[in-house]
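Encoded as structure tokens, the following chain is the form predicted on its own, with no partner shown.
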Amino acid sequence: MEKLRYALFTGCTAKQSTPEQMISTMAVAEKLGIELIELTEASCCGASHLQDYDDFLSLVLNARNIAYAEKHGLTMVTICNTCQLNTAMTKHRLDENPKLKAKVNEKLAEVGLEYKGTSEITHFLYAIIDDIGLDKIKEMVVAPLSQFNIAPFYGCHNIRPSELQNKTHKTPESAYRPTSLDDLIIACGGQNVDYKEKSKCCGFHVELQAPHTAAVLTGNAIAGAMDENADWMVTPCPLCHLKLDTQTAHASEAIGREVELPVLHMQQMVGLALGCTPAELGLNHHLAKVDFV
């Protein structure tokens, strides 16, 4: 099987508030024999914040990230679904209007660089299922999860807009009925656990506007994997596992009864089906304890 190799776009939350997740990409791209290389000199997607404040500043700044992959001639991967909504959305919308992306080139040509729009963007998730196979993960298994019921927590923006979010993976899924991450923990070997909020918002993107609806977001999440019998929940999103692992206490309060599980990062999960150590996945960096290790 020929070596995979992706242009590896971190964004800011795998380096800094969830270190763990960047340590288990790393573990489980090496057991799938995927060479990921880091793109060092990208900044920040602008977390659907700077959309916001300034819309062309954001797409420079996309543009800018996706013309360093350019640069390799390989396909930009992310680990965080919200960069990979707004990376995603800049290389639409460029590819589609060439009056701004020749906008946004002339201010790309100040640094010396050009978004030519020849790399594919995708999330890790999608890159593993798509171009490694959920056939052949079953085969690489040594460590089966079925003493496990997992629940998925998909978040908001690697399935929405369908519309967008369809052209970066081989198999589309439906944002209402979304399959991938259930398919991954099956051929890992779990239960996947089937709950309504599965597809809904952790909140995090309302924290700052309306922080009881995000804490009621999150507590829903967390309550609704409970009453499905969860033994844990795994999610591609970091912002999602900030959410759902650091938020508990609000959650509970917000809804009125107390909610905990362990979350995993979805390569923390891949990881330890495939024999990694809890040391190389960074399982002693969550708030909920995974204990059951």
The other form holds:
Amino acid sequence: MEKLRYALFTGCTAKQSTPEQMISTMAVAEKLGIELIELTEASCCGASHLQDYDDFLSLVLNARNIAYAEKHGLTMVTICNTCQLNTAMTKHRLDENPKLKAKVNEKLAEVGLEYKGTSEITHFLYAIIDDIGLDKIKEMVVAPLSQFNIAPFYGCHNIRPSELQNKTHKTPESAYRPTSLDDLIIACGGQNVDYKEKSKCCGFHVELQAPHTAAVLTGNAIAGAMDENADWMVTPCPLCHLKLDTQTAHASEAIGREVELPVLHMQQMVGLALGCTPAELGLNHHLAKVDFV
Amino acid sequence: MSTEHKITTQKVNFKVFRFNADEDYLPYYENYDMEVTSEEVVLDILNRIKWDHDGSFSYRRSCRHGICGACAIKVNGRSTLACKESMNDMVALFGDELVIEPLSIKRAVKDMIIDKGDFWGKHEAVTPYLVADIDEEPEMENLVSPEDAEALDEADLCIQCGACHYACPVVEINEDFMGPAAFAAAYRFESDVRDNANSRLLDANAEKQGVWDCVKCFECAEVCPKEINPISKITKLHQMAFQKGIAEDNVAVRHAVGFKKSIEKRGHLDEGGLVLYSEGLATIKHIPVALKMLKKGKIAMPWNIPTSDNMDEIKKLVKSSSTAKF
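Would you generate the structure of this protein in the form predicted together with the partner chain, following the form predicted on its own above?
Below is the whole assembly, all chains and molecules, this chain first.
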């Protein structure tokens, strides 16, 4: 099989508050034989907040990021649900609206770039499932996670709006009964935990504006996983990870119950199953202690 | 090509929420095993339960054509119009065990019927009608151009069914939050060229309980049976506040603006700088968590915050493509 190559859009948190995400992405890519070409020119996606302020500017900046993936002739892989949403949304809007695309390209021409619409944009989770396949992952597992009950936490911006999201990957995903992360847990040899909050919001985006709402949502998510006897949680989104891993004190206070579980990035879970060491996966960067390895 | 459509039948177990606020201390779930056809909609099942099993079973229904909004309920936790979703689709999505519940369990009055008072109160609060000086003896019709009508972005298709309101996690936590339906209604009239009200946008953008409390989960967009995409209207209300120069100088507004400032400077987000710009002195409250994060290598120092390559391009584009001011 020809080596899989993608253009990697790291997003901002992988370079700052979740360094373990960057470390584990590269480690897992190497184990899987994937070549990731980092888009070092890329800017922030706007995180759905720049979009509240200046929609057109956010389109131009995201189109620029995609244009760099197009220059490489590669599919863009994201490792953050919110990067995925904003980048895929930009692509969808420009591909559907030639007038808007022309307007954006007029700006990009000022810096010698063009958005063509030739690169696909997919989250690393779906790149693994679509392009490598769960069967292949199963074959490659050397340290099955068979002793663990693992609670998947999907993160809103990978599963909603489902109409847009399902255009970005081949394996269909339901916004109400998502299965990708559950299937990946099983492929890694773990027991997937079913709980109501797995497809719910973590509250990240109102952390500053509405801290109580944000803390309750985080608390409910961890409590839901704990009530179904999860040993740990796993998420493909670094923003969800920040909430679930670093905000447990606020969350516990908000829901009146002590909640805390180790929370792994999707890449860290796969890495463990494929035989990476904790150091290779940056497990030392977590606040909620990862004490099972 | 054959266009023949095959109708199939299968057994489905329905777990139906039952509650009578006048008599019951707690709700309970009644089981009904039924043979259903793929063509039946959820409302057909509600009818069969009432007509064939228990005449006291209560629910709202009227048009059966997805336009009155009366029959909205939840199936396996998903808000939906009972008259819209077929058994075929529901079984494909959730399997052969379907849980039928009212839109809001805590607001249940009798079985599927809820007290929707909070929904209507919030709807009313956004002045959901045109505020305009009307010439009472007009010479001709009050015409709206197709371009101007497009600005409504189909927000006028809302049937007030409440599906999004009771799917919104913020409404669930913060009873004062207006909710996606009320904001979509606010946008519908704010975006109408004939409207002269100014208070709607100010209220919607107020720091507490306003549009800025939206968590951006897209639950409302996912459930809306009329595909209105309420969150897109919330985003537009945010943008309108800037366009009209009435955005309050509050933490949420600075948070949105802060992204541009950061991108202009580094391409990447300066996470710490963004929090400091958004919250000012109040940033102090984050110090305990920030120290723990620092210890774990999760906070970049001012001198090693990453910067994108080709910053000249980013600076140039931010300058030439900005359309909003604060």
